[in-house]
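In structure tokens, the next block holds one chain alone, the form predicted alone.
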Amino acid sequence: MAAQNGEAKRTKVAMRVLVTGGTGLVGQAIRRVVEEQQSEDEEWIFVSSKDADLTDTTATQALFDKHQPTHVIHLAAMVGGLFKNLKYNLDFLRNNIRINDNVLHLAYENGVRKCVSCLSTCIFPDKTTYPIDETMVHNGPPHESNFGYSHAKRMIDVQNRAYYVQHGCTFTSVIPTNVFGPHDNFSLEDGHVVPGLMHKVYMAKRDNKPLTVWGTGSPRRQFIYSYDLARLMVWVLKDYQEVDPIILSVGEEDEISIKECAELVVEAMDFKGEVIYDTTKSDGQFKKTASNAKLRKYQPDFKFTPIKQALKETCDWFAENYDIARK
């Protein structure tokens, strides 16, 4: 197994996997998994926006010409937090549609055998019943705050089906719940719940100040460690044969509250100060429970990393890499 950044050797291998968005949270976790599995007949190439502008068809074609992948894991996307989404819904729609159309169509034109794209639970209808499952993606409009991003991601599922119906392509997608882990975006403005909490605890401990958590702490979420998601995505690439998407998540019984999550982060970072819940701040959606019944049908014995261990490993990584972490 050779894991590379943007350079492919012309070797005869059974699988040459191109990973777009390969230097981010999930891409870095996939790199860790393939390095652990060490298969000689596989070559993995991890590329980032520095290697090609995927909104540009010519640049994307050049990337495929250079690496000649047999398989693709498509993680690249224009992403942002709530404020950025609210302000730039059109940009999120157009840029992500361009990226996805270029990657999928050039995968088809270059004879790629399998393409796995990464979606998000935000694509599900705003008004729905719980738990959500894979059959409910197109049952109603997504939340207004990020409708541009959500519709662009939904279109991957539509395109996957169209490529299968018209050309017989095995293009599919995964829908992870709340992902966290090393190499996350720990920004206080644009980051997600877990990395944002870690950054806040780090600063409160460093500055000897109270920790302020926004909201009541009562909303509940299913968190998946990036390393577990990576292991499952490699399985999807090699063994999952459906075109329809699959939710990759811990079970409903493993959903925890933001307060429980904050307490685990506080423990992992050995913070001894005061914790304040600012209840003037919005809690957001109370729960977005997803069913992992389809995953369990295929992988009944898959062992997820315990949340306490996963949070501790991520906290340790952030503390050790504070100066270089995205934040």
The other form holds:
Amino acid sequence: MAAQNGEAKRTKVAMRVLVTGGTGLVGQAIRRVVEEQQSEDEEWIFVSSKDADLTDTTATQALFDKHQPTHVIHLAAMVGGLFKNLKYNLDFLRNNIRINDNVLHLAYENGVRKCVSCLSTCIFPDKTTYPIDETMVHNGPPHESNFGYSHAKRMIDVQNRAYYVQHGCTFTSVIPTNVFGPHDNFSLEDGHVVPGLMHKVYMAKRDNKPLTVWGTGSPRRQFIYSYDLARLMVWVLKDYQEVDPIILSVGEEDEISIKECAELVVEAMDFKGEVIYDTTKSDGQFKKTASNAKLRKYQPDFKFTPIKQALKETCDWFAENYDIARK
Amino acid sequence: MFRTNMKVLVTGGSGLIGQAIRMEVEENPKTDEEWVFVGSKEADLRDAKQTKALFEKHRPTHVIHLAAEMGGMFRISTHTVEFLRNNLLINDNVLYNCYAMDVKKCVTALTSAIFPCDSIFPVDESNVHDGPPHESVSGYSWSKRMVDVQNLAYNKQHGCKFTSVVPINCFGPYDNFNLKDGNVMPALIHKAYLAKKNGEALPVWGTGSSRRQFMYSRDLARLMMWTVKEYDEIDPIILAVGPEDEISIKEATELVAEAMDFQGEIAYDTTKSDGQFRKTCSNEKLRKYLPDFEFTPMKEALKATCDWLSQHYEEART
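For comparison with the form predicted alone, provide the form predicted in complex with the partner chain.
Everything in the complex follows now, all chains and molecules, and the chain you saw is the first one.
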């Protein structure tokens, strides 16, 4: 196997982790955690689409041959906002199924000990009761706006189980609620609610205009700071042994309204102007509460970064890095 | 090039349903229709290049997609990764080439194993994605469900008319009569053949009280030919006799014995499992479209199949 050349160049480590999608929001946060933790026995490699097109089996195999990972955190995916999903459901389905199949199958063939993939709360059934939990992923069709993306993500869980039942592999997945942090996608069209708000506040401040928030501000959401998600994903990689997914989120008690979130962003960015709620715009779903009971069973003492601090850090990063931020 | 003729490519053409369609076509040929039946010898559909070459060679206007990595219950449950991946590959290659070659209509055969394991019966087409399938058929079932998802996606993104059917248990000539791997009806037929030949009792697993809907492969063939020509929905359609025509395994066994002219003893091994009591599928949607479709009477269908097996035992899949 090509492994031999690779190994001759590598120092012997207990764990060599390949992180696909390594330059994104979550990948960058994991990089920060890894740099803080400084474990000598570990090597972490962050790759992106520049290193390999994961829809291509040959290119993905070459990536595995080059790095010889013992573990994989699989974050790479074709992603996009609402409008892109609506228009390209087929491409989201096919490309993501291909990416995931290449990574998982090659992880299996290359003897990877553990692979942790990233799902999303948006893949849950459209018609469901709340709070949602890990057992409900497949209990009905997903929302039609992004069904291609959702089905492809659900197939990761199906494949994880298949590899476990047939080959005893420990491939698993996490389900984060809304993530935010440095290196996010701050696009007003494509980005999610928190980075979208930050970008709007930045522009309102710069242009001396009011901040317009869409909707009444009353819907409630659970947010998780990318840094906290990263700490938890590193724990999942090392110590979570189930094949079934685990929701990574603050608890229901830490849900905040969009209004509260906007006020915290305004405070963090020191915006003094007017805040308008455009109530002609849709609020979207009132609640999408996910249960973090499973996480709390494993990690009863895990402390999430207080939301005020997390938002402040992210706003500061955005202001300092406006020119290079993805928008 | 303007084409008025219909050219139908049937993948998995040498299997039970493919052969049944071929028999229908041979008995009722139409001058403006050309039917091409292909099997794995012509192309390995897991391979994108081979699939593309197949489509370029035949340039179909329509496709009936029956090809799949198949197997009996034991193989399906112990090779779940292969059943998932290979069927995902086959289906993706076929549907993609249908799109790339502007195929007007593609009808894929799903399976009644697609339904959620804790369904409330009778199930209908709207229940397909209501929950996970049974663990034992997981890989196979999920790959078939993805066909329905892809059909919808191709329609939304490119306006393609790709659809699917959910056939219930079929039987007929060219079936898989293997005692381990085959479905319940062909296995019963084979057992009756052997029991008659060897002068032994006909062994049946379980009490015989479980109930199933059975359909003759020739009827399914006629319905699939109707689907490829006339059914315009993207959502799947169940092709089945009605719930009122469900029979018990005991009744099925007695009908098989009669068709085989088997006079000996039927022995029910009640230590063996009965399996699921009912798996009833609704055929309301089919009846809405074809209220007058007449299914071949069971006695006639079984007689034809038993006669076929007796005459072709050497080359049959046993």
